[in-house]
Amino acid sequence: MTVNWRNVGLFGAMALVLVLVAALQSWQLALTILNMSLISAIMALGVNMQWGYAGLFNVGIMGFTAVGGLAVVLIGVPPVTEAWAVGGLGAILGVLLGIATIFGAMIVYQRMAPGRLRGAAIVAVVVVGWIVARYFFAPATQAIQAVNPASEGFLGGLGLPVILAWPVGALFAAAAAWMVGKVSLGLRSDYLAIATLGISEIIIAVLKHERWLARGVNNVTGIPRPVTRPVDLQPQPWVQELAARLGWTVSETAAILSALGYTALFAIVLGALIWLAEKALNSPWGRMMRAIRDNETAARAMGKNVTKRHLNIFILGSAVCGLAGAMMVSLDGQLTPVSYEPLRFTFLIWVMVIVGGSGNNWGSVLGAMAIWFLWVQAEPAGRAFMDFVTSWMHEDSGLRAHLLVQSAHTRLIIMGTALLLMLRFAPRGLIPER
């Protein structure tokens, strides 16, 4: 195989812009944009799957990467034994009684014929299930949220390894992406995306408001982590020793080791990841999905169930955002709802993708950091510009205050300017498809 060396190029100059944030900056630094960069590089992955390979367009990545986090709270975080004798329960009989309730009407619904008697049918089913799951329901999350409601309030995990809810993650966010799918597959593309964005804004609905089950906008905090944390790798000698050869001091010597534990993690995940991706698109499935991609009329006269084949990959695609969901909670340590953003989510995962070269596996891992190093430097770069431009102004001027508050929006210039040029003069990407 011919190494391309100037995908190899762009991959080093990557790495070089690293290596000067480290040294004219920190090294603390260049490793939280490393490890984002990799985690938004396995989201974009997901996405490059459903677009790239299949032309799906999917702009509910926010919900199924919140869907991912959650998997975090509801496996490693330890079990509220209070709220549990309280209305552990009840809770988890409501929630079950609602969705036997959502299949009873599916099954009247494909069992009767069509008619008033069946619409009446279903709507009695409806009506009788929510009362009845609303008995046990509300009572037990009421009596669940007033256990300690300033630190708890909420059902908890199950205490397991955290690391144990990156898989499920990935499970919880393609349960979702089946149920969207069976939906809005099949019907014209923009169904699709109007499906995945009213989803995910459930999604984070849910997440805001239904306290019991992970403590809504009060968040959850002090998530246990798969990486020894710095203020606990301090005490040890063997870090101080380090700290003493290398001159630097104890609390940044521990904050480096642990975002480089992080850093391994992430990059034996997204590692595994491309490789199977590889593998898959240019196995006999991968030429078949862009057959699919390029002319679903063909593909159907050809006997391919295109409907069943986009429901594989948008189930796919889902996981994968749902791993690194769940990968970011894990490093932050915490479950914020409110911090769940279409911008940060979404928009910017696409020009990831865009920007990188869609359909193509490696490109949506260099877009991914290229752009993440944008967003991160863009507000600080346009700060310091301001700075320059302003220098001759009074300190007291309205105009120099008003520019210098401004500065923060540099960065939405800036990743709409870069997306731009981008389409002009590389529509492809920087890595094209081949």
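Since we're looking at a predicted model, the values are computed, not measured. Numbering follows the first chain given and starts at 1. Rigid core: the largest C-alpha set superposing within 1.5 Å between the two forms. First, how it differs from the form predicted together with the partner chain.
Relative to the superposed rigid core, Phe57 undergoes a CA displacement smaller than 2 Å between these two forms. In the core-superposed comparison between these two forms, Val376 has its Cα shifted by less than 2 Å. The Cα shift for Leu423 between these two forms, taken after rigid core superposition, is 2 angstroms or larger.
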Contents of the next structure:
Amino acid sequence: MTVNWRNVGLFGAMALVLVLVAALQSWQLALTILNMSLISAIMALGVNMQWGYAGLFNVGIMGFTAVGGLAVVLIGVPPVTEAWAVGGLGAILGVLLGIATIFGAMIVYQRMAPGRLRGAAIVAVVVVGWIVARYFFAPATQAIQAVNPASEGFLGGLGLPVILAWPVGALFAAAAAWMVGKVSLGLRSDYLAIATLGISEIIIAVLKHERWLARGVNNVTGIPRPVTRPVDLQPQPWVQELAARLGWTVSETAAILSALGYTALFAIVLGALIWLAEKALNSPWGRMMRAIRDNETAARAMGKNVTKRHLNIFILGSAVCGLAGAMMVSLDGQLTPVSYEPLRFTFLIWVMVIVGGSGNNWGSVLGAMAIWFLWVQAEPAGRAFMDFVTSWMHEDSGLRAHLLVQSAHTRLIIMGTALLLMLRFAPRGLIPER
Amino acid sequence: MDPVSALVTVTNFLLIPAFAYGSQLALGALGITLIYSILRFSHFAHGDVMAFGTMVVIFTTWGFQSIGITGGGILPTALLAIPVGIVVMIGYLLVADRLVYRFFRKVKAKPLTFVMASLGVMFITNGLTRLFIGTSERRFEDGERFVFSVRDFREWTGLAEGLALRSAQFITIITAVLVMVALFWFLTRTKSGKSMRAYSDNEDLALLSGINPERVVTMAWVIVASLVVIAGTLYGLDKGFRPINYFQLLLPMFAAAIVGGLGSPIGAVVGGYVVAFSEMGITFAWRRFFSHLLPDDMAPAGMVQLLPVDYKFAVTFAILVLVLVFRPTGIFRGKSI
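So the form predicted alone is up there; where is the form predicted together with the partner chain?
So here's everything in the complex, that chain up top.
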């Protein structure tokens, strides 16, 4: 295997830029950027599996990451026993009955002969099921939300080690992806896009609205972390000794150590995923996927079940996004449904994949790091630029003040321009597919 | 038992708002369907382009108001500003077409490449909108607020239940109908409209008959620009302007276009109303309606609301899923104009 010096150089340049940030701004900032770019890299990897291997267009990345984040709350947070006592059973029974209603309607549809009678039966099943489910569900959730509403008012989680939530987050996202994929794959490619857009909006609406589940817009904070918090590191004697030796303050040292812990964890996950993805891409399975992507009709003629393979890869890629979403929530230690914005969590990931080079795993990783770095640094840069552009205006000009306040949005323009330039002049990305 | 009051309640809180919302969606979906049938891709920047156009209208409205041009205290000033918005948007979209989409047309790129490119345009448009006008809500409605208010209605009819018609809703419905009639007249009766339909049906045959594709594409963008500015302004007059709301219109607009049949203008109009009425009907609290219809002792205790309003996306999505499962080409068997 020959070493591709160009790619090594690109990654080296990325590392150099981060070291420069550390030297010129601060180590903490550099590590924050690095940790988020590792998570973004995992998301980009998931999207690259869908787009790069199979040509599937997923615009619901936000929903899949959010549902992964929900897993962290459901697994890591200790249970609220009082809430479970007053309404746990009713809430879960209500949800199960709701799901049973949908399945009931599906069974009626499949078993009965087409006609008016079938339509009436379906409507009856849905209406009765709905009323019964509501009967258990509504009072139970009311009771749960009334339990200590200022800090709890939700069922809490299972109180298990938080690292377990990562694979569970992947499973959640996979389940959501199965539902979407089952409906919209096999139809025109745009339909999958619209369907994923829909499911992601619904997932966010559920997270915001179902307060009994994860406190909705009140956010869940103080989620257990997989790495010791800086506050708990500070009193440790070895940390203080290290701080003294390096000449840093204790709090700074503790923050950097904690961030480094996350970096190590994320790097392990990312490394494992890349290794698996590369193995898969170079296996007969990977060749089949590319064959399907490049010529569906030919692949179908060779006896490949294109729709099924598409469903597989769609679920797989979404699961990776869910994993990344879970990791992000355990990094922040909080779940804030309002912060999920499609531009940031769906379309920015797309810019990463396209800029990095679709179809190439290393490309997605590099794209994620570069674009995340740009995204973070473009905000102050945008302000500085706007300050320069408007410097001829009067000091208390209203327009100048307005433009300076809104200058953070220039980064959207930068991202869009980057995407368009790459599409136009280097459609294969920074690291093209082999 | 009071069926008249029941009907008045439903008209006031459900039928009129849903009809106005449906008209706004229909105009948006018409734009999407038109781009789909002429340029053959899903235009993801549609919501943000709409926000940008509305922003231009808002700025023009403010400008007009500051120099004393208004709608005479009756009509909203924004209606006078719409032509300015349309002209600016035509320029904006044509520049976007020349700089971005034309290249991909020339190299005959895959449809999804166009969609990607429209994501880039979406980012830039969204950034520009936020940069110029910010992210907070703006109301730019002026003139007479009501065609008739609840009090007028009670005085006329002597009913206890009220009915109001807001000017924004009235204007929305009238304008939408006029625009749709004009568009259908253009597509079926004029030579340019016929050439657009021919191009959409069969590109090669249209080229052989001497139709200039660049001219068809330009006409499509001009129509789309007019549609987005009108739809966006009507939506803003009705519900207030916030860029994020326009982005979120993307899902119901696409759902409307797909439900009706992508590429079918009539389908887009019907789809718009289908989506709007189901969205609002399912999230509507039917208690007042039933309490008028049923005897007092049977009046419902709860809200009789099938889903909370926060889940209106879920309704749109459910309609979309039903259509995709049972009739993937939409009600009107889309794909061509």
